[in-house]
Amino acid sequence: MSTILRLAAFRLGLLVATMIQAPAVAGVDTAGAPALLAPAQVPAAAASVAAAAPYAVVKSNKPLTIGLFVIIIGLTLAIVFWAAGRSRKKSGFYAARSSISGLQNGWAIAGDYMSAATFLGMAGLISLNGFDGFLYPTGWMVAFVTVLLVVAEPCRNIGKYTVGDILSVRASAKPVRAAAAVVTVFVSTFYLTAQLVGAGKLMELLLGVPYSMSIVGVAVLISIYVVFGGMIATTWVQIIKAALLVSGGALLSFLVLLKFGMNPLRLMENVANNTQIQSWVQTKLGHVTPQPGLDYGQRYLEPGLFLHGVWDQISLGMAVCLGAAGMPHILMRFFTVPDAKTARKSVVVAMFIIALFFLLTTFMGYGAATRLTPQGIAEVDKTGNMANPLLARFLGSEFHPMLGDLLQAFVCAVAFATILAVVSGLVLACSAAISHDVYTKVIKNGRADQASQMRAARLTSLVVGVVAVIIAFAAERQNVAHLVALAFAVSASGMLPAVVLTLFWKKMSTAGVMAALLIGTFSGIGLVLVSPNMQYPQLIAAADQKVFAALETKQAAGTTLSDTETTDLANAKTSYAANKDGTSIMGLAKPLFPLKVPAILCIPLGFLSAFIFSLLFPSKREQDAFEELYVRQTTGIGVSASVAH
């Protein structure tokens, strides 16, 4: 009987579930959020249409997963105590002494990028749209041919604890570094509320336990990870996190293709034969007869059902090509290790370990479509996110039932490691860049002592812990897609500029960093403020006026209706008459900006306006100081240890 409330529940929660949990769950390290979140657009109706799925039991074995929550939790506060003695300095607080090597390194940067979006997400987004929810992975899997080449290297050889000391190298420190922080704030307060709302919905959904506690109960042991443990513990959390990910995802592969006798061609033809494939395929075209020639099971391995056309696919593929190697908690990463040889290493070996994990999140995705058919993951959660647990519980049941506990149980403990991980991260960049950035060097001059810095770190950790936790609070019943989608736009279309160019271009000037940084941040919220991202009340109205005027005709007709399409028209109608008159938060009616992801636009606006900024307002001081510079992140003359002595 809870069961059932429960699942009743979950359904009406749908709605506002979707919104909020799928830029935490589905995209918090990506530009893919906002995309992610069109189905929000869909009419409420819609969802059930879908066939019901007998399996899809939300709820986990309540002990089990707690067990497991807190064998893992226990073994990440071991290591923060451990930890605890080695970062008493700055420079182990947020740069882990330099000490960390590059397979470590590299394991950590796995874990700082793969997010419980491409665990949960991804898997989600391909068993729903076949190859347009591959082109995800792929993109963020090219991002780190940039981090490699470019960025990777000079970051370490300039930097020290935050992108703000890269950018101040030459250009005037306090503005620039004041504006860095800003930005960097910025990136990770979203970031972070997102992952924060996203936990609260997992736990509640999963274990009966309530937002708010679970929220809470999230950032007291980020802001202990973080405040105890500073970047040796942050690393530490990141590696066992990245490793449990692709063990869970690995086994999952496993049991997948084990069907299928380990040939992912067999899986892929039974995908395209499969009758629920091929049906929901057929409703996502809006086909109402099938089209004589058209194979829509082969049609899922093909793209276009979920982006549309070729500018939304170049917008979106900018944004994850690009938006990685402007990230600052992915930027600080590179100065945690002693030279530029072992951060080229690092970014190698996480390439591996994410090539690896994206390749078998494709496993996941497609076993789920075939196995449990995407009409009934949409009935769990439109967004898909609950593809892997569920699928957990279900390749775990055909063995024994208990196992199907057992491995969801564990699916779930990793998802929620992964987003402790990440929300360490970001809380640590955050932290490094109010107490390093501002406090330090712009309020103090520099002056401050080792003792005093140390108390401004833990307290601007604590302090961005507290804010995320009243953010989140407030975010429960909002659309935080936004705030995702902001946190892409600032990191590639004003970080990225202003590092790249600062590293490589002689003419930057500060000027120009700051119009990169502040210019290509704002016009990115902007856009992302009037595009498709956001809840337009007047477009659902009109998607649902759709559904109960087919239903209407068709009754007209003299067909008597299906109970399904009875509760449809209901829906549609009370969806239609909440949503016919309002407008998205900005007022607007429909987006003024047609695509989902404005990298296009705001990504080239970043830069040009670094470009004219430095032109307009070039300095001669800034120009001949780029010979240094150049020296330095070229050949890591004046910070690598092997120098100077």
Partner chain sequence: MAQVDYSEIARHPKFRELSRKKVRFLVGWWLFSTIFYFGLPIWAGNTTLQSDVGNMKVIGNVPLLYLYALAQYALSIAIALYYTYWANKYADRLTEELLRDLRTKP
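Taking the form predicted together with its partner chain as the starting point, write out the structure of the form predicted alone.
Here you get just the chain by itself.
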């Protein structure tokens, strides 16, 4: 019954998330994040309760892997060279001269959305946390319903280059553009951090390249892409990457299901009966000895291993369903097409591609759990980010060792291409926000010449890359899918209320826009900093104390500990000594906010702030301008030519 209630609560959360916009439109309705987050508070001995699978080791064919990396880099640099001549003006640099077709933009949106989190982190979350990991792709699969029905067409009809263009149509331009730029940089940088973490761990674990050197190298490549190629190069890199990603996911899923007669139900049955998975769940629940009557395999297929409460699950649903409609780099893609009809078509194309791929992540995640075991995956990388590369090697090696090398190299190259494409879009969104909104519109009052605007955009791209690298150093130990979910929660708290209420609420004022952007965004960030996502050394020490106390009690009773238990005892004591007096980076011994995903509180707070401040500080001029805004967002007058609908 409790399982049914949890599932019902999560689905209710999704329903609430999709209908939160209902008053605005006739209808209803991911990738992602704060950098200094920590993995779940688990004892040091957790990964060794059951023996790790011997094949889950970091062993790659470096010449083959490096060769495919070089091919990917060479192909993308060729695109940059081709696009450079078409990106000399700001219309080409920011919006690809609005020349992208609906099909192309759909694949590019999918490429923007299916990030390192989806390919690396998602499979890892599912393999280590079972059903809770599956909740992430479930929400992200329906997120673009919000985008399609609420923001795609109006944004294309009103905006030109950035979200600031939309928000400043009837509000005071300077403060709103400045605030929008700040929020864009915060949200994009957090999301960008997740991609850099994925790149760093990928190259460190598989190629032996130090983590710090890996993310610096990726940042240099991305700076080249954005500085010289702009949106045109970014779009084509995203299209190629999306095609590779879907192909790689389909191949891995096929090989997983092949072992179970192409029957997903047999896969689930194998998951529930797997003794290593059962042992892993026992450890995650903190049970030193098995509890009578508890089916640990079935427990893996139920919610609560990672998100421990119903409210956390509802909050996650709100974040992933609403966050996409507030992500600046996603909204920016609607400025690359010629009209609103094409914008809608591109969203529909993206929805099908994204839904297909997220369905495949389920097979990859559960396949990794059964074929590699959670213990084996965690021994390589506790975050689970390396589950897919390890799975590829294992599945290919069952046919021939060389095929294992080739498949793993292909998966790694696809993941690398994924990171390059998504980071390019994020850096470009930050660059456009600062150079177009702040430098051109605020500092220069709209009087900056073309050359100075392009210099500002390119310089901004370099600065954003440097900042992202610095933050990525601190986020090394995070699961990238969870980081992205947190970024979505923050974007849905600030950017989404500002955009939606600007488009559909007549009384929205400059004060309301500023309140939604700043209060919504920074309340989300603040809640994350005092949530269970942070590392709390004293909680780790408490968990370690339970482990070594139970093992010492067993030893005192005259039972000889196994080699694994002896190691667990020593590790737990060492970890306890190191953590017993520590605090989080906010100086806390334990979380102040109980939920891992803050969306359930900060999204309503963003909307409520906009309502309150708009009513307290109304503007008749801005209310009178709503009729013009409504006509523009409906028809596209002044932005795109009329087309048949």
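In this text, rigid core is short for the largest set of C-alphas that superpose within 1.5 Å between two forms. Everything quoted here is computed from the prediction, not taken from an experiment. Numbering follows the first chain given and starts at 1.
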Check your understanding: Is F504 among the residues whose Cα moves by 2 Å or more between the two forms after superposition of the rigid core?
Key -> no
Practice item. Once the core is aligned, please say if the CA of G139 is shifted by at least 2 angstroms between the two forms. Key: no
Check your understanding: Core-aligned, is the CA shift for E302 between the two forms 2 angstroms or more?
Key -> yes
